[in-house]
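This document starts with one chain, in the form predicted on its own, laid out as structure tokens.
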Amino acid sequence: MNLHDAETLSAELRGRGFSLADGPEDADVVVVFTCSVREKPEEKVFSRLGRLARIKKKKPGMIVAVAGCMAERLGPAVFDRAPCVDAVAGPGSLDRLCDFIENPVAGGRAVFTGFVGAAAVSPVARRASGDGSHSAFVSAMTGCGKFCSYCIVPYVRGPERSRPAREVAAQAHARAGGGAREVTLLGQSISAYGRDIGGNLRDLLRAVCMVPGLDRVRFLTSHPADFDPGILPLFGEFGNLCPHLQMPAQSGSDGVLRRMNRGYTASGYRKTVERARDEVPGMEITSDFIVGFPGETDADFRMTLDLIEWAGFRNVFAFKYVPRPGTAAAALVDDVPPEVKQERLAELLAVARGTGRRRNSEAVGKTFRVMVEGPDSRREASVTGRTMGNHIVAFGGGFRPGETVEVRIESASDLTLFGEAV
């Protein structure tokens, strides 16, 4: 999403005569996107900007920007750790950040933040057309309404709030018309997406499905206790579907994930990857967990790796809880000492190392239609490029990103599929 965002800003600002710059020691302007779902990126981003720092007392007339949810959630705080920065926006405010941007206030700082009478995405991101790239981001919806007991992203992005299927389905098109091939749909919980408004998944898939040149469609993140079977059958019906769903579990204890606030069950999880896998033939799933949460035993960390085991994930992300400030979680006593956290975290990840290798090795021998996204930086004279279930595939050849290439699996190791064009 904050890609999505960056994206966004960086295609109206081209529109308003401004140019990419090679580096921040080359720019006139630098926006710095920002994640607050976890501390550690946030004070990456601080880093970020003591650096931005030194480059701007050689260059007082640089703006710079802080963008994005860490944005919304410190405010005009950031300017106490970071006086560099001349103006903040959260992700509603794109667009009073491209006119500050525009015509900045001399010797001024702007804060922009707040989600009251905004709509569910800035003018700009709805303007925004495309670069030319074979791949684009298209935002469903924004906000979230789970309000996920560890989560800081309903209070940064605002309550959810859906886009007419037409609309999201128009601007699909324009993304098409601009070159792109494949477009990813984004919502924080894309699951819900429609509520608001009288919508839902299925008709909006359905919408975007149907837009001319797209040759892939995916979707992300799908909540379990939102998500529709309904949805299946459309992997059928349209063959430019991408049979991958990013549906987070965070934990296999029924204990934990009612303190977290999920909504949903380990064996109601486990129903929903079995009858997608069951409906879905080829249906890939891939899933998020957070390890040491406020009262996580060891018997509910090895429900956790008992699930992972069972359903065989591909690829998981995994992160050590830390407390939020704001969120309910934070009021839990953090009772799980670091170094337990450390261990666990590690063990959970060679556990789903292992289901990936295996995953993956299931591959080898068959052939996959992969498209192309660029060159393969650790294998000279090779690309990689990703297929419909979203696995990455390594091969030789001097292929262009978005090119759709015919890929034999040779091997595999636990996140990357190597082969050979066919």
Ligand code: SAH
Given for the second form:
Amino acid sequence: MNLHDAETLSAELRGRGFSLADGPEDADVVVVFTCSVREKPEEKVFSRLGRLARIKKKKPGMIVAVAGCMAERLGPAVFDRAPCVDAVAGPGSLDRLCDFIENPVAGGRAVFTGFVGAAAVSPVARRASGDGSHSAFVSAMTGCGKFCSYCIVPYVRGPERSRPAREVAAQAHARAGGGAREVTLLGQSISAYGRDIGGNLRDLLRAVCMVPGLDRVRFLTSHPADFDPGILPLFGEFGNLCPHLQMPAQSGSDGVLRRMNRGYTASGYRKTVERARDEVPGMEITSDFIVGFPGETDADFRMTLDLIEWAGFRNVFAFKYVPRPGTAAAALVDDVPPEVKQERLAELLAVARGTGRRRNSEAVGKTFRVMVEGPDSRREASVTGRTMGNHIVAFGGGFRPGETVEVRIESASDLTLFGEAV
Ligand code: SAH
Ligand code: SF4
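Rather than the form predicted on its own that you just supplied, could I have the structure of the form predicted together with the named molecule?
After this comes the whole thing, all chains and molecules, with the earlier chain placed first.
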């Protein structure tokens, strides 16, 4: 989502006559995009701003802006800790930030936050033409209305707002015209797409899959509570709809899930996984987990490990719980000691490495259609790309980003498959 916002801002400013600098030393304007989901990334932003302050000392005219969720959360408080900052703009205020950058108030500071009256997608995002890259993000909805008890997103990205399917498809069409071969539709809980405007995800996926020139259509993130099995037949119908669900479980314990306000049980999650895999050959499911949520016992944590083993995820993202100000869970006692959170995280990741390795080794000997992403940073004369199911594959050859190549898998590590073009 942040990458999408940053691309959008950069495209808009290029349209207004700016060009991309090589780095902050050469830039007249630096915009730092920020995340508020956990605390650590916020601290990193302040240390980055400290470095920018030193550059700005030598170039007093440089504009420094902080954009994204942390800007929304802290507003003018950002200036207290980082006096070098000229403007603070939340996710609903990219338009106003672009205007400020174009016509800065000399010596003045600006704070742009809030969502009152904000459209689902801002005019700058609606116009975003991209940079000719083979892979494009297109926003299908913004905000989130789920209010999971640990999560700050509904507060910093505002209420759930869907964008009309024809508008999403039109932008996907424009991006395909500009060279994109792959489109990823974005929404914090895309399974809820359309509820506010009388639409649904099925119709949206259909409209985007029919856009000429798109070899791949992806969508993020599926919420287990409102997953619509009605989308499953579409994977057979449209050869460009990637059989991959990023569907975070967060925990394998019903008690924890209830306190997280997730709206499903562990067995409900398993049923959805089973159904998706039964109905869609090659369906890959990946997940997020939080360890050390308030009240999580060792028994609760074992249920999470059981779920990971059972599902055999190829990839999971896992995080230690941190209370976020203003969320419902911040009122609960954060009672799992830091060292226990650390141990549980390490154990979870070890189990997930095992399931990932198992899943990757099943791919050895098989042939996949791989879309090339770019040069392999670790091996010379190699490229990396992704399968339809989102496996990462490294293979030899001078292929260009966006090309689709048949690759036979010869070996596998925990996270990467290695093969040869056939
Ligand atoms: N909309 C997506 C992702 C939201 S944030 C979804 O619903 O899945 C990405 C991930 O950050 C979440 O899935 C969760 O695992 C993690 N996360 C969110 N808030 C957190 C918190 N307070 N502490 C630790 N991890 C958190
Ligand atoms: Fe946060 Fe839950 Fe919304 Fe995801 S669905 S963004 S975890 S509130």
